[in-house]
Amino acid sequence: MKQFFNIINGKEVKSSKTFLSRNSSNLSDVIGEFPIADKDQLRDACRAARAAFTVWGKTPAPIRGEVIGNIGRAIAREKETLSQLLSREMGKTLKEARGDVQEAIDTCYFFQSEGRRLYGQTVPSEMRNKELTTYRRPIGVVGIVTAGNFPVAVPSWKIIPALITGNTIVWKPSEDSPATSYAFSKLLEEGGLPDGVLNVVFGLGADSTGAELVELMDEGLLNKFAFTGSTSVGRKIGEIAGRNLMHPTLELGGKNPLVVMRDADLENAVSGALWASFGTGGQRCTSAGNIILDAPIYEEFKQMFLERVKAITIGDPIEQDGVLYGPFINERMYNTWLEHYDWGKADGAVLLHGTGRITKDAPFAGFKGDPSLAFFGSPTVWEAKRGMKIFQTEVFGPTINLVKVDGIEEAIETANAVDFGLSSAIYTNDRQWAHSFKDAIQAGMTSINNSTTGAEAHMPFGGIKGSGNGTRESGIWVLDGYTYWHGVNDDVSGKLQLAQMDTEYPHARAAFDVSSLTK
């Protein structure tokens, strides 16, 4: 069995406790054994990052950009091998895995050039012989905890901007995809990062390494925290960060609405809805949670959609061709998903399709392979209403609700009637309806005639309400999360000048009466 290690100050470090990573599509296939870093090792990683910050933070930003470019080229070189590992470990299709890795490559190439554009400003002073300037400064040591469903793309959204702006990092990857995270971290190192700039500590989440890293904010060992995961954990991180006067980056859950209006192209809408609902087996924060259907097309859409659902192909994405989605990442994820069947029944939702776990005794027509090797969920479709728990609560798996409304106003009200605000989508050819939706929807991201999922490296990613705290990832907007503004007042007058008090404000001359010209 392959042994993996923490990476602290450029050295591989063992831990006394370990855990195993397995192939999500074949749980008997063990990928490797990983350490569970203890709190003392976390402190060592933070101190190593603190020491490295004194050098990395002063490295010229264009030079840091060259390192980021090296990283991008290293990832591009290993794209196929890394994608194969990602697909095996996490369970997403190879096509999706390649997209996951490509997002990191795109992120590197975008932020390489930002190393030459970390602009400040020169500001005119109200005093003579004085110059005012502003600078972006790195914050310091950043603690990062990421989820396992996008083990390359999502960490890159945090790590690359943090590095280009001069910060150093202690990263706890998800225990759900640690081998992919380890490979990614070695490619980051290859780019030329000095020892201690990136420290990688493995372990579990609650009551383990992840929770303990969060606690180090109270010890003053971290200056910034960035997290991708559940809303409940994000709230706890926000509380600890708040009492330490930090502004964390929180990318949390979603219950994303996909609206289909009466004038929509239904073939296109059904295709987009199918992908938004079941791509990655619904294990995306941007997956559709509620498909909100305008009454005149409700029955037609439902029939078309159910026909497509019944034709889905499911299986091991490495061994089987043409699958739409693979297994749950692990048994824990499966058990959490299974709870929603009880919610739906308790609230009176109508189950249109779905039987829970796919097994030999509970087969799904489109399944390929041996379902006993892992946890595969059947595509599940409910008819639901506002107010139901299944309507309101994120279900992280292959489940979708159909909700009937009448007209654009009720569609928008229903879309906003959840405690989340991450992604959203509307299918319509009416430009006024599209405008009304994008103007009134409570979400950080909106697609028009496209799916709720998908991101590009140069666009802001993030949500509002229960989906985040207003911070953004990707694009130039993320730079505000990893820098602070430093204003410099440079007075060369040789004397004390007091703004407002010594300012030479002009005095108005006597008023001129224009009407006097007409008398």
Ligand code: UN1
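Only residues modelled in both forms are compared. Positions refer to the first chain, counted from 1. Because the structure is predicted, anything quoted here is derived from the model rather than measured. The term rigid core refers to the maximal set of C-alpha atoms that superpose within 1.5 Å between the two forms. Compared with the form predicted together with the named molecule:
Relative to the superposed rigid core, the position of the CA of M501 differs between the two forms by less than 2 Å. After superposition on the rigid core, the sole stretch of at least three consecutive residues with Cα shifts of 2 Å or more between the two forms is 511-519.
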Contents of the next structure:
Amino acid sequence: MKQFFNIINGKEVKSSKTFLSRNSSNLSDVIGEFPIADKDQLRDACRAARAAFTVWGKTPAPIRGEVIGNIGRAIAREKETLSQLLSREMGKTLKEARGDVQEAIDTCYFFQSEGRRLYGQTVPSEMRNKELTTYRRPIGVVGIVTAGNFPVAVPSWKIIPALITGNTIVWKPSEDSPATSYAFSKLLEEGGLPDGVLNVVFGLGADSTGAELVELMDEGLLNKFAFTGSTSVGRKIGEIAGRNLMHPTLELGGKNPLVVMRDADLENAVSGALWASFGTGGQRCTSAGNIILDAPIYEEFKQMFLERVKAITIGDPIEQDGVLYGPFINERMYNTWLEHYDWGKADGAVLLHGTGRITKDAPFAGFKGDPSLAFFGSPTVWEAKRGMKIFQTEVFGPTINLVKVDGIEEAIETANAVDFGLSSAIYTNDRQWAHSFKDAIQAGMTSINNSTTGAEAHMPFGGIKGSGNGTRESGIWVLDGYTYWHGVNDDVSGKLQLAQMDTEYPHARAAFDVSSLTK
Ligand code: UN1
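Next, report the structure of the form predicted together with the named molecule; the form predicted on its own has already been given.
To see the whole picture, the full complex is given below, headed by that same chain.
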């Protein structure tokens, strides 16, 4: 079996405990054995990152940009192999895996040139012979913990901006996709990162390496934390970061609304809703949670949607052709998903489609292959109402609710009636309705006539309410998460000039009374 190691200060480092990574579509296929880094190893990684920061933080930003460009080209060269590994390990389709990897390439190419900008400002001073300028400065050592559903794209949204701005990193990748993360890390190294700039520590999350890395904020070993995952873990990280006066990047859960109005192109809306609900088996933070349907098209949409649901193909996305979605990323996520059947029943929601795990005894017509090899979920559709637990709670898996409303106002109110605010979508051709939605929806991201998923790599990604703490990833906006502003006053007057006190404020002249002209 292939053995993998932590990467600390450029060296491969073993740990005494290990875990296995498996093919999510066939759990008997072991991909490799990975270390569970212990707390001392995490401290070593932080110290290596601290030492490397003194060099990397001072490397000219355009040179750091060259390294980022090299990384982008290395990932582009390995795109196909990396996508195959990603699909095998994590279970998304190859088409989606290629998209995941492409998003990292796009991120590298965007930030390569940012190395030649990273603009500060020149600001006029109120004093003569004095110049004011601002600089973006790196924050220091960044701790990163990421989820397994986007093993390349989402880490790249953190790692690449952190690197271009001169920070150094200790990254704990998800235990669901460690081989993909290891391969990605080697391509990052290949680009020309000095030893210690990127340290990669493997392990589990709760009560393991992930939680221990978070704790190191309290030991003063980290200056910044970035996390993508559940709202409950994000809150804990936010608390620890807060008492250490750090501003973490937190990308958390969602219960994303997709509204379909009475005038919408229904074919297009059904396709968008199906993809938003079941693409990646519903395991995206941007997946749709509630499809909010305008009353006049409710029945027609429901029939069209259910027909498309019955025709979905599910299976191992590498072994079978035409699969829309593959397995659950792991057994724990399957078990958590299964619970929502009880919530729906308890609240009186109507189950329109879905039978839990796909097995030989509970088959699904569109399933290809042997369902006992992994955890595959049957596409599940509920008729639900505002206030029900399945309406309010993020269900990470192939589940969607249809919710009936009457008119744009009720649609927007319903869309906002959850504690999350990540992505959102509306299907309509009415400019006024689209405008009202855009104006009133409580979300960090909105699509008009497209799915809730599929943000482009250079747009601000992030949410409001329970979906995060207002930080944004991607594009120019992410730079604020990995830099602080340094304001510099340069006084060449040769004397002590006091702002506000020695400033030559003008003396106004005698008041001019306009009414004197009309008297
Ligand atoms: C996530 O699920 O954590 O917008 C990220 C999208 C993808 C990223 C999703 N580009 O759906």
